[in-house]
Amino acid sequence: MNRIAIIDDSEINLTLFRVLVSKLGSCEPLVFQESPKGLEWCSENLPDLIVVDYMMPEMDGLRFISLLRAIPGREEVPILMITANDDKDIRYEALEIGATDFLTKPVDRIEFSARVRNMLALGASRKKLADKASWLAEEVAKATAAIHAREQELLFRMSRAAEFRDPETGAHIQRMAHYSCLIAGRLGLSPEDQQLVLQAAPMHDVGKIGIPDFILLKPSNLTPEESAVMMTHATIGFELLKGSESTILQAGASIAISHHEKYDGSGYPYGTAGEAIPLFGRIVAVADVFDALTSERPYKRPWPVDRAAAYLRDTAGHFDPSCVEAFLASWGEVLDVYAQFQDAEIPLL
């Protein structure tokens, strides 16, 4: 049923216009003799048309189109202005501030019901397509976050893959890139450099891919040849990371060359310090350190949180300091992670 909203202040005209709406079948007239209580109306409710004189006691016409195509979500009701014949100008003001089309006096029935027909037909059209408009937005926003997962997925298997021939497993992953999006949101970046944290901080050793086994599964400690070689996998990583367009992939090899940068200088591969260390990378740091020494390795194993928590604290110059911090504020949730992502199948990120 189409709504249909006549405003004019003579009964004789309104009681005219009710029996040719209602005559056009599927039509409701809504009538108003006042154009203030007509405004009102049409702003609490959509109409599919409105019929409105020109010349009207205290709010006329014009004055009505004006303020009603103010009304967010009413810039496109069909508005039919009534005017007389000789009204040229009037017309021609009503045309500019938003009157879709005219009727003039003596109103003809003939010339009405087509206006109003066709007038009402251009708004079914318009909606479809705004309907169609939004449900491809739609669409489009669910592909959009399909590919998304996609590309999260494979980030994810491919971190895996360079943790695979490495005694640490994917649970590490998980949970160091939680304890790093933690300590993101800690420090106050933004919920979408968060969401970044989680998603680039499980690539930072993707460079191991690239030590051979002899070093990497080393069950004992490395010489300092061997250690120089474990280091280039901070560079290794870098290099597979490096120059692609997504922000991921960007902010995995900056985690990758700097996570073992240390805050006094004394890291690697650069010595880069203090805060010319990427942010991301000393995030990263203090994840990845508090997770390989609170899991079990052939070599060792796992330390209490609380100790590890302790080791953060007091190694002075490793860390940045404010990241310890933040670490350390969200001790709870930090529980609930280890807790959350123990070694055994877990789902991705």
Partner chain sequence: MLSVNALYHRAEAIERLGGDEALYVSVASLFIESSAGYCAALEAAVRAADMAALRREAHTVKSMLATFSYEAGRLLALRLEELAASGNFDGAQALTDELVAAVKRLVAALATEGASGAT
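Which structure goes with the form predicted on its own, now that we have seen the form predicted together with the partner chain?
If you are looking for partners or other molecules, they are not here, because only the chain is given.
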């Protein structure tokens, strides 16, 4: 049922238009002799068409159209304006402020009916296009989400591929990723960046896939030569991930190359210092070291969480102080993550 609002100060005209609209079929006429009341109704309800007279007391047709178009959601409602003369200036002004079509008094019944049908058809077509555009946008969003989910699963499995060759576990990459997200949130990063670091952090050690087993799995301390080989996992990971059009892979490449840098410049591979180290790398450095300290490995027992927190706080120079502060400020949530992701089979991110 099409709802047609009719605004005219003449009772005779209202009666005529009501009858003509009723004869169209599937149309409900709603008449208003006072333009402010008509505007109020149109602001609270969405008509399919508005028929408005030009010459009215209190608020003429031009003013009515101008105020109506300023109401959110009423920008596209078809408006048929009834004028008592052929003054082009009035019509030009009406078109400027949003009138759709015109009829001149005395109104021809056949022409009125034809114009109303045409404008209703136009409005229906516009609505159908808008609905289709909305449907297409939803479908694109669904397809994009599906692609993103597959990408995230692949990235997680890439990260696990490196972890399977290492004493570390899938729970480790989940914990440190969520720790990283907590730090990003405390630092005031946008929700998008918080999600990005959560998704990219698991790739921090993907370069370990290129480290020989006799070094990667050695239960005792590495020799200086072996340590040098182990350090190359940062550049290997960067080489694996760089150059992608994926925002997540770009962030992963940055984290891979920078998460072993230290705030005082004593880290590797380049000895980058301070804020020259990418922020995501500084964030992941704190999360990764904390989880490494609190996790059991074949060559060590896990540290108590309080001892690991004290290490982060007291090891001057190694970590960005703001990242450490953000991590410790999230301590309750840190403990929740520590408890949630244990060394057992866990769901994907």
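Positions refer to the first chain, counted from 1. Think of the rigid core as the biggest set of C-alphas that the two forms share within 1.5 Å after superposition. Bear in mind that the values here come from a model prediction, so they are computed numbers and not experimental data.
With the core lined up, does the C-alpha of residue 78 move 2 Å or more between these two forms?
For residue 78, whose C-alpha is compared between these two forms after core superposition, the shift is 2 Å or more.
Residue 66: after superposing the rigid core, is there a C-alpha shift of 2 Å or more between these two forms?
Residue 66 C-alpha, core-superposed: shift of 2 Å or more.
Return yes or no for residue 54: a CA shift of at least 2 Å between these two forms, with the rigid core superposed?
Yes, shifts by 2 Å or more.
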